[in-house]
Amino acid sequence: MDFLELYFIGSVLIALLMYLVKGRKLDYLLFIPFLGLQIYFTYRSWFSMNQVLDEYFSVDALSMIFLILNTVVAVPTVIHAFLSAERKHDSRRAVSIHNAALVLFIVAMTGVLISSHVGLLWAFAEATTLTSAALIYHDRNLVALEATWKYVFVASIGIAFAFLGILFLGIATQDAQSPDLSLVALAKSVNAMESTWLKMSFLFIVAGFSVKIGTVPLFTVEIDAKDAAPSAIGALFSGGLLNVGFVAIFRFYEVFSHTEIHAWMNKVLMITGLTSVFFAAVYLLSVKNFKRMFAYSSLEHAGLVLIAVSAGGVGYFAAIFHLIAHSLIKASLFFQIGQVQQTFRHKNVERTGNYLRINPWGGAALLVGFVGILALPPSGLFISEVLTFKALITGDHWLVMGLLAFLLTFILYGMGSSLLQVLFKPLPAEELTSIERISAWESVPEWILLLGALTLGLYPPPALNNLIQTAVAHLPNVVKL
């Protein structure tokens, strides 16, 4: 059995075994031995890096660079699930639902990343959805329901749609005599096939991975799960999910790209993106939920994504970069809110106050997260931010520039004003002395993560950029740095 097999087979029995056990807190040690295989597995892929694991998987540098962000953000999804439930006190069944149903999550997201067929990464896709259902529904209230069903339905509206992308490259592929749906093979028959089917197949295929990389049109139902969701989960959402997303997003673009319909895409992505960040900056003047507030946050982030793609040359890179950075921080601070909400018992914004004061190293951490996701230096996110300005200056996109820099001017002013009344703003002192306290060691994985995307932004490691410079190589008019 190679490292491939025991990583499947060994993740499902895992899952069976979580399902099946009568304890809550053997369920809960049973995380040891996957986030063992999980660790090991990405191990062994560094190592195969470029090969062919088999007839449907492979592992090259973007599958790499996303496989182990999904592994960096599980570890800590993890311990804040844990304390989560323990503080919680969740029934045995809850517990082991939702633990079943989190391993699967993170092996679905796996196989996406690693996919080299377009069939076998839509049936993966697929499954983040039905095993997201059960985490989204994990607290079982009404306003998990409603969230629930309306992930599952409009998801599924999504995948459907991506489904027929795949269908219109495969006519394309009819067409040019050659139906093999691999990466590999796609990218050698590319030039022989009808653009017309190219154009049809990318919009569908945008349209409906927008519901998992969390971007116009079908962003509403993300917000929403992120929302009714434990905060852990919101976290593997925005540092996991989103990521994917934009994998199988790539995936095509890159196949697409030494076409004639390039220039055609980059409108396409352009347009989504700029319009993205357009709805995150009206959402964030106005939203009270921080939870919310955050997932509109993770709107944002994606669409700049989409933008820098769209400008090419040096804006691939930073579209890579900005999902490295955006991940660290965006899963501390839904791992920290996680803490702000059991401290004050609600997720109203304006009821909250003096954090900093109430949990020193937790308020420190969600300023520092505050900092890093509104790309202020030294935050890795300033970096990628602006390159991706200079792509879009280089490629002349004025005016993209300025609507661009003008919306998150109005986002820096939403989110700023919130996060600093969370933080700063007086609270009685009657209101102080009743409220429950959180151990400083739960914001020890906010902090490591933190940690890492300063460094990201002060000293980006030669090997990472090294790792992103052949992730885009193959893309045209790509800027090496």
The other form holds:
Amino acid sequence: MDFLELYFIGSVLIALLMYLVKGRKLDYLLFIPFLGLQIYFTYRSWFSMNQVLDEYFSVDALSMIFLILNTVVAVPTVIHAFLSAERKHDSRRAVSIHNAALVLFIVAMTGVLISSHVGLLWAFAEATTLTSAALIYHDRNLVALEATWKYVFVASIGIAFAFLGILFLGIATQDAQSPDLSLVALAKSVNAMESTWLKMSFLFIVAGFSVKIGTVPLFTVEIDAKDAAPSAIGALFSGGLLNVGFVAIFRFYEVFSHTEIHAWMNKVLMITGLTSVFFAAVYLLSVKNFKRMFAYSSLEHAGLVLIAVSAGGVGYFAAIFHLIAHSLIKASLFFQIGQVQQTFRHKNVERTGNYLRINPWGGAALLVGFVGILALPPSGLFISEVLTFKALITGDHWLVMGLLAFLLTFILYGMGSSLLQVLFKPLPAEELTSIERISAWESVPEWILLLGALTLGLYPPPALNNLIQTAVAHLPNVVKL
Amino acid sequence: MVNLLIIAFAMTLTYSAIANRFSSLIRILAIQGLLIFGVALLELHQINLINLIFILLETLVFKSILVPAILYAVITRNKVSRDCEINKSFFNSIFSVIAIFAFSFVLAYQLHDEHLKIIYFTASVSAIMIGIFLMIFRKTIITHTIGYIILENGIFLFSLALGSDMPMIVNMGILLDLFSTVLILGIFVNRISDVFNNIEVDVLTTLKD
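Now show me the form predicted in complex with the partner chain; what you just gave was the form predicted alone.
Entire complex below, previous chain first.
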């Protein structure tokens, strides 16, 4: 049995076992074989990069990058899910459903990353919606129910739109006399296709998968979902699902970029990205719920990534580098904000304060993450944003660059004022004594992720640079760093 | 014959925009399921038998019996078989539907393509847009759900137009149908209607900034 089958069959069996075994600690112990399997799969994929695994699966540099990243984020997600379940005394039934859904969610994300057939990619994206519904509903209260309903409903519309995009692509392939939807076949026949169909296909793909990457037009339910779901799941949404949505859109972009619609697609992505950053800036100025604040910050970064792709040249590199650094920082912020919520027992920024005193290690992690997410040096995001601006300038997009810089200032102010309030605002002494302290050990996973993000900013490993260069090498007008 | 069925499908769409009782909307869904069953039966005779049987079962049993039955059970249990308030006037609804049809026709002719079956394209694009229309301009969650199912019927019809050359596409359409509809109906039937005891959308407004 090859490792691909082992991974899929093994994980599904583990998920089934998790659902059947109803013991809290035992249920979490089952994550050890799953994470082992996930790491083993990532390790084996590394050595079979660019080989054909199967009729429908292949691992290339792009999937490898995000596969590693998913595995890196998945481990602390499980740790924090365990810690929070222990503290909240979740019922056994809730834990078993949550864990099984979490495993299947990670498997579905892996599936999107390694699919080499458009249809399969879409089916796995559909599977992420199904499994995330159970994760969002985990707390079983009215807010969670509302978020789940909205997410499922709108994500279904999104996935239906994406399917429509694939149908249009299907018509285009029939015109080109090659009715085959695997990425390799599409890349060969794409030049014979009618550009009108490709344009319609791309529009619906971007609109449809926008619910996964979390940009305009369908971003609102993603925000609600991250607000209502447990923080560890919010981390996986921002640090995993966002990348998966990007990969889904990027696969189509890569294939279509060798046709005459390349410039048109760039315009679409630029408008989508810029409106996303605009909405993020508007909401970040007024939002008072810190979980929603980070969700809107993900909207901003997803928008930035699309703008980087649309700028072309060195922007392709910047986009992927940005996603990597963003995943590490945003995941650690979501983990830490879960602890903040646990400490104060609510999500309102204005009624918090002095977190650095209450939980020094966690507060410091929040502070470092805050510097990181706002793309101040030495954060990895600083490098990618500089490169994005460089790409915009070389592409003569002065207006976009100016608008972007303007909006980013608002975001800096909006997030800055809220986060500094959480960290430093003095609280009355009697409130400070009544607060439950959280052990500093629980912040260790955040520190590891944050140190990774800082390393990316100070000394980006050459192996990673090569991998990103390979991932974007097939695009037209790509500029080597 | 296929054309006749598709035209009948388009007529059900017109009716869905002005139907003012839940029960008639649900009946429309059942009829649409039957019509799509007919189209699949006539259109897909050259694909392999097992796949064909599966598709026919899905359209006949799932689309035209199971889904309407579940929705009907919800409205009787919640005692809401009264009017589903149309908050646009009758004339506006009819006018919008006609505009949608006209737009779809013009679009289909504009795109003129040898592989594009104009009648399929018009009916399915109209169904998709009318589904969205119902989701935007109606107030209850149940009409939104029905709007979504109409949208999905439109997409499924479109996939049948491509189906004889690419059977995989039809299977994907079925996947979409089964999973999303089951999930949406599952949450809707089990949770929303119980917990809120109310199927107006206005109750779902806790999440905001």
